[in-house]
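First comes one chain, alone, set out as structure tokens in the form predicted on its own.
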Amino acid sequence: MQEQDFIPQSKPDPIESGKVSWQSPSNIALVKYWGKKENQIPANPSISFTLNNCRTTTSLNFQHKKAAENKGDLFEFEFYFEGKKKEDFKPKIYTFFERIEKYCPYLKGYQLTINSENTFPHSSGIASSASGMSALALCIMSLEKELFPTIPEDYFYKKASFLARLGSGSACRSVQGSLVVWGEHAKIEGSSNKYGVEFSDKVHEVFKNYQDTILLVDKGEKKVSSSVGHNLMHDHPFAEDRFKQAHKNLSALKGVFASGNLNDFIEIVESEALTLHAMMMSSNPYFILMKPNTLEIINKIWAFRETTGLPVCFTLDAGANVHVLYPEKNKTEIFHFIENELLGFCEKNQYISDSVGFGSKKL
């Protein structure tokens, strides 16, 4: 679909008020998304699993503003996050207005209100902007379905995930779907730089409930906003090679879903993480996410698995904090190496246990 094809044609059926609430996932990148072109355009493609328990629920109230009400063409809404009004979350909300604008013409015609809660700490250094904006973007879908109620379910769910690519890039990876694509490759179907797409091939049954405990290491605000960390890609000396390395890795990663291959995924998801910090190192600014308790976590699960052969590996966001993947048959054994040899290295002994989830849900 086309960015004209999510612009509506036709006048909406009238609608007073009412209430929807939608809860949606934070997910995390195997291949990684790094550089973007103008409009949220991805400058790679990239996949990602969808977790399951780290969560974003969002309630959306809306009201029809009355002629004497209006007051001129302004977005009007009100931002609470866990129970408290936040207005210094508002001015983000309001720029992903303007930006969709074009595609929800209706949004000015209501006072909105808009309830946010996470499952996980906001201060434990998961992102939570991709849980966040997808399960708002679903939210706002839910409206436009009342006010037009003959879409199609597939329209709604890429229109979703195109308007929340326009609030954050990897929320479009949280709609719907275990596997998630985002960005075009000449070898999946349907792969779309406009919005994320469920990967359809086979996937091999070790994949179905993949488990990730996620170690952190600092539970601090990003040392580099995401948007500034895209930014260092548009005239990095290594970024074309980069991007071709996603999208072979990408067509790498469809083979080892097919054949449960985990020696090729652990090298693959690996290397995949540590580029996307290599980038960030050699880039000008250069920055260093890392902390020496994340090397110290690398190191000991590379040991643990070279001394067992069992397949545990790790993968890291723009940050400190580590995801140590392996398959839920080894959950009681490698489990018992990361509560004896890893929380240790944690914030506090911190972690969250999570797996691959489902997407999204309307409540």
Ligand code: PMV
Second form
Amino acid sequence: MQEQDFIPQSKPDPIESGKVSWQSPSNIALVKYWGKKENQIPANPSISFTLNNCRTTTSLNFQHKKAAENKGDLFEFEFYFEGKKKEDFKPKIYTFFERIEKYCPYLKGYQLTINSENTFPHSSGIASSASGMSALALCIMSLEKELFPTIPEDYFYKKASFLARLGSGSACRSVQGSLVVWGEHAKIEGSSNKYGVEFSDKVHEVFKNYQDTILLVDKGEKKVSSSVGHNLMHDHPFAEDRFKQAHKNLSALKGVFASGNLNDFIEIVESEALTLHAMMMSSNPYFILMKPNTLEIINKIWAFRETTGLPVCFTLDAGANVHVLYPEKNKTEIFHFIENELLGFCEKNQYISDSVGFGSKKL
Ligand code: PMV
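If the one shown is the form predicted on its own, what is the structure of the form predicted in complex with this ligand?
Whole complex next, starting from this chain.
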């Protein structure tokens, strides 16, 4: 589907008012997206596990503006987070609305109220932009569906992912499916730079209920935002090789998903995590988001894997927290290890138990 396919071709009859709600999950990338072109087009393809427990629930109330109340060319909305009005979140949402205006021209005709809440603690250092932006994009698509009742399901989800991408790149991987690819890749049919698609090749049973224990090493605000980090890839000395490597790693993972070879899985996933942080450390200006305890945890995981042979590994996102990944069938021994040896490195021993989920849900 092309960009112009997402522009409505007619002006719908307005609806007086209504309310729609969606719940959308977070995701954790296995091959990382780091670096982008204009309009949130990724510099390389990525793939992620959709999570099950880290979710955002968002509802959108819409009220058609009467001609007399219409203040002209403005988006009018209120935003509430966990029941409290949040003025400081509004500029980000306003920018999002501006980016999607061309594709959702009906939005300015409505007075909107957005209510949002997360199932995970807001100050956990877990990025809520993927779940938050995808939930909002889905609510907007439900409004669109009421205005254009004949839009097909495939179009609905592709456009939801397309809109979510314009809010926050990785959010486009949170809409539908357990393993989601975003970014064109020669060996993945249907893959697109514009939206996420469910990985539809063979996936071995072991990955269907993979566990992710998220260790909250540092709950503080990040020193360098993802958007600054992505931009630093523009003049990065290793950028081109990194982008090629992501294509190669995604090809290799495709084989691993089919075979279930966990040694290869671990090697690719850990290398991707460390490469992401190596890119940050070799940017100009350079920066480090890992903390001493991030490294303590990584070393403990390596030592435990070496002695027990159990298939536990880690990945990182753009922060200090560690995602510990392992198969469901090894949950008892590995969780025992996490409790005894890793939780001490977390802020107040905090962690989130998660596993692979299935995507968003209309409420
Ligand atoms: O979606 P953004 O702009 O917050 O970037 C996310 C980048 C990583 O989490 C580091 C990697 C990824 O692919 O999710």
